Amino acid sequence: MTSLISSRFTTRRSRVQDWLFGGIGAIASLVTLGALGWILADLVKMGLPHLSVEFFTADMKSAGREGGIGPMIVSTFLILVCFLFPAIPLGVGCAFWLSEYVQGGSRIARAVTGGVDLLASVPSIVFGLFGMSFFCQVLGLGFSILSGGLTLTCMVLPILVRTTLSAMTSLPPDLRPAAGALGLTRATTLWQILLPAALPGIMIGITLGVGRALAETAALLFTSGYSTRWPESIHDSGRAISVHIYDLAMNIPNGGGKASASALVLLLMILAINLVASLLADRCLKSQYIS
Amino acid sequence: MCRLRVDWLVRHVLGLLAVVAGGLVLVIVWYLFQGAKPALESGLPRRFFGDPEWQPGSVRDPQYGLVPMLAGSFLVTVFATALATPLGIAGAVFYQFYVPARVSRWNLRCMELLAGMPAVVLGFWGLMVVVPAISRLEPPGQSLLAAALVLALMILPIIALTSQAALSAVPLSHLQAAAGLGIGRAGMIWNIALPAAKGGIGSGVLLALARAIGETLVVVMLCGNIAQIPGSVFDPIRPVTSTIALEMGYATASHKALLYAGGLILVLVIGLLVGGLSFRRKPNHNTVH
């Protein structure tokens, strides 16, 4: 206790200390941004000269030296169609099935939750290895768009089921009791009542699971194939903007440039992602407040 | 009793798909084990610590050494983890004491783009800034500083917000307590929130550790790629997830199986790490609130 009494704020040793982890913070914050601007404008440096409306619609030229994304856009929005399709209906009903339809702490409840949350531990190289060898060679379906989409689902599965769930436990409990007292059925309740209340909720998680897919190279790389010309439909295979980037800076001489606008489409793709990720969760917030 | 027959529908439709979602990853991991089972069963796991190198596509005289790919991957894990943790927490610190709300605010923002920010676009900046940089100071410059460097920049992120999140839960009548009995700022801090935050910090270290033993991209474009053990940072390396990459792509018969064996190590590493942070997670709780 005798170091309490004797301890001031202004003693002179407590200044010192102020200062040294006000000093140490600022010093490591500064570093932390630093990088970070860094990164960003070397991307813009790099990369706008090389931005037009052209690089988004034309063809590769000179393996990428040259020319535009076009094809590699309409690729990776095709993987993302082929990920989403399956992955919402997945996701939302093993969530909904957690929520509505088990108690939270039941055994099958905590089997399901912690199968779950390992796979969200999966890194994602082993999804590609498992993607390559079970979607493409065991269901034969090849280096296709759908193989990679298919993959990204198991990969980006648990992020929808943890914000829907999140979402659906966050709506008021007493919905629940006044739709039965109304005499609806359970999946009435849920389609009618529930789902539509849950929806800003759950369109945060497929945001955010798209911002997951976009970013995704390791598990692409062996799944949805390296063509580069023009998918014809989701068995072609297509190069996803990330792996571009990936071959570009890795087995393209003097590709930096163009490796560069790519990320940069890439990064301003991620960032408008969040972005309605941030709105909904605003709305989400305000809905809340008034019901 | 046609809406009976509806509900009963529904409630089986959305039970398979949660049995389905849950079980996904045992399927994921029983296909690794089959994939790997040969390798297991032909005496190999003798040779992974016994071969010296690895040579597994050589013919006449195949080396199945697995050594150097190990500690590999866990020199870079703990080098990038030991370089991202203090930055992390002092700036988490930084934050949340020093600095007003609002501005605060933007700070969380820019870790959050940081966050998001995709792995190869990382790997390509590292391969166009840090590589040749550090190139200049001692080649190759593709090295184990390189990938750490990266990778400590990408999992910076998840330390620091997880450790603001923790700092920010600690009570406010504890900080009040210790204002109230003099003692100064940084006291508190190191006396009264750091202590309290202690549990959530941990877990936010070990999320990260285990993001860093599983990426790939950041690794397999700046570490080297050469199966050694490093006799310094400047040595390239050639980490489990890079030779995963680079080798599933023409790898055959045992080869493969090799490769599925060392995505088995990954999963099991990580699945044991994030495992044991869930059950740490209980009686955490309870001490803080």
Second form
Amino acid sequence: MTSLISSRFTTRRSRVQDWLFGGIGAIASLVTLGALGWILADLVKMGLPHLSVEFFTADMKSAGREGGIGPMIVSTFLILVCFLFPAIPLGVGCAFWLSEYVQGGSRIARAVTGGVDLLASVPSIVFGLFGMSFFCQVLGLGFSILSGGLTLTCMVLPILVRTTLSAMTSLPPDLRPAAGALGLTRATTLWQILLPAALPGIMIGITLGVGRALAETAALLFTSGYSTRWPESIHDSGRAISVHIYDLAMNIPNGGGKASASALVLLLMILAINLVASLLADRCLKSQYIS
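Form predicted together with its partner chain already given; the form predicted alone follows:
Below: the lone chain, stripped of partners and molecules.
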């Protein structure tokens, strides 16, 4: 009888704990969605009236109070290109090397992973000062789109390395012995088996990196510059959309409406990139299951 009462009490307490933790999780989710909805509603309310075809294609006028953000969109796209081309091979290659060519727990592995983690904790303003000193002055690139892209590469490398490394370590452990039993070399195994299997995780890392790069302001203030002209090459100075939003909100009187409209465009760009990355990852997974 005593054991029956104790069992019922334990079951009731477990149910109360389940309901309690479930309620806390639901409240946290509602608060998160509420904050997101509040931000989006504020941006839509202030920025939507300023959105038009001219806003996407025209030059900036009256210090940003009039005109559009056409040059800023082009500059942002070029900065992303300059950032992605070196960041993807460096980040993915470093993760592959740590996963497949270095023994886990060795001194070199601990040194590299420790350096990556330390790099991830560096504030963005420090990256901006480094980019201005090294890329702009030492390498002679000046305040240019290329300098901004290379600075963002240094910032986003830890994200790419860590996400790719997590994707590689989470693969089924029998892939490598099976490939070795078939007589495949380590390079062939990496390129034809492990890379396709880890591609969805790599795409997630690239998406997170692009999202951080698009939202970055401090690093680009010191590297890519403030120029509002249409860039003719990656060696020209160019103002990213994030820098444009900062300038409108902080330095331009009555620039809040245009800043909100620019922020909406930036959010739409991030959303479009996330959707494309999700579609590519889903297609990779489906192709793996079909094959």
